[in-house]
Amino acid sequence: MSTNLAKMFALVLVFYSGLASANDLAMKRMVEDITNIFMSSMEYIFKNQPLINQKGGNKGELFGQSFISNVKNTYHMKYRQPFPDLDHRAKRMLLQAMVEVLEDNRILLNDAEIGFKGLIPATFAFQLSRKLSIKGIGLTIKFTRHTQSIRNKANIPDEWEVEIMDKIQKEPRIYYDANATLNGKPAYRQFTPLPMKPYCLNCHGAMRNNPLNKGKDPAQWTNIDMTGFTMENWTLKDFGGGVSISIEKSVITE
């Protein structure tokens, strides 16, 4: 090979391999952007608590263009920075999958006896990825925690979820894996541990957290939360688990 023909190949393998650098780049930034954003929905859904449990009443906040613009705010509140541009599809399927989730809760949302609504951050996540599961845009999100103490089986880790999780119980912070693969499909893929938080041990710790045991005797408590599940007796200390995104790479393309 001539000098000449070796500097060009060269180069275009520089060239190629800005690209793919590039690319794995925005695809990074853009699974960041879907995390967060689910993120402020969660949020906006677990302080609002009161207003979804209320019986009747204006519900107005929780949907449509209301909800959407309440998320936003809440975006900006705990990040610091402006709303994501929506230069996907992923992360407008997102935001409609979230408006049509709250649309199918509308009934129950609005029933003017019923208090304890149920939809709480779990379900609201659980809701939410089995949408976007049925959409078929190659966006996941799964609320995930190690298998032997999860209560929703369709929540459970594949391998590598709990891979990831064993990591962060060493060494705590966000993963992000360009090369990893679901179902067997490359992916892009991101875990995002979530600290366990006083609000959580409202289901998840011990009895004297049940708010459903406020003002009783002690002999008159009960260990079963406000969703129906016997609570774990978890500690601030405990792993909370985390929040699983992943986007399938074959399905990525606008």
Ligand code: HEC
Given for the second form:
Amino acid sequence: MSTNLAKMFALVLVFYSGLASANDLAMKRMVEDITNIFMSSMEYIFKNQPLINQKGGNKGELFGQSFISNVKNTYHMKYRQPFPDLDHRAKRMLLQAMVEVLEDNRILLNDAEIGFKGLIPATFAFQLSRKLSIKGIGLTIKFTRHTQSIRNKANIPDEWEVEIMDKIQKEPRIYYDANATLNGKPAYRQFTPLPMKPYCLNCHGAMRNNPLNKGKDPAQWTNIDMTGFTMENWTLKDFGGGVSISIEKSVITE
Ligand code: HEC
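Switching conditions: you have the form predicted alone, so give me the form predicted together with the ligand.
The complete assembly is shown below, putting the previous chain first.
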């Protein structure tokens, strides 16, 4: 009898740990989906700077369902996979928040006189993070880098991010952590490094990389980039920072 009981107990344990790992796997996939959907939106914003900065004209592609379709197309091209099922509130809210950010910028985007609108991947990411935190769905997206060179104080990394960035600089890859915390609460977290591209140096590079200095006498060069920040003198060899995504466990199981 006691051996039967023990067997039953063991079976129950196996069953529960099986459930837990299936759940962990599903969560890992979800964090990955959210990261990739977000990365696709950043890429779309990056590739469509000419449309964004165009003075007036038809900008319908940047709003509502058209924008979502464009993010989906970018996702297909980038990952060569079908767009993830919107089977969780966090994914649906993410898409909705993106559309809302663009809607908030509608007047600026449609302005017929302003050229550079300043809606670049970094500012889009920041506005999206803020919107998600107001919605309080337990999904946090942050574009971050080492504290010494942070432009926006709200992007300052927390302890987990600092630790992961140290690892990434030694071994660049995507880091996933199923047992992390965010503001003291258990969370799934993922950090995806962003490769440095020549385009980044337009703003974060040296004075000679600044398009505002093009064709000017070096004595007249400015180290203020087109967004009004002091340039950091990064080179292509520097660490570009990355995207940090966290989902609070208490929220995800709802
Ligand atoms: C047009 C200018 C411009 C370009 C080009 C640009 N950035 Fe930035 N970047 C900014 C601005 C402005 C911010 C601050 C955004 C905000 O207010 O949150 C920023 C913020 C960041 C941050 C977040 C940390 C912080 O300092 O607030 C990282 C990481 C970053 N940029 C990396 C990159 C990388 C990597 C590239 C190229 C793929 C790039 N940037 C291209 C202007 C630029």
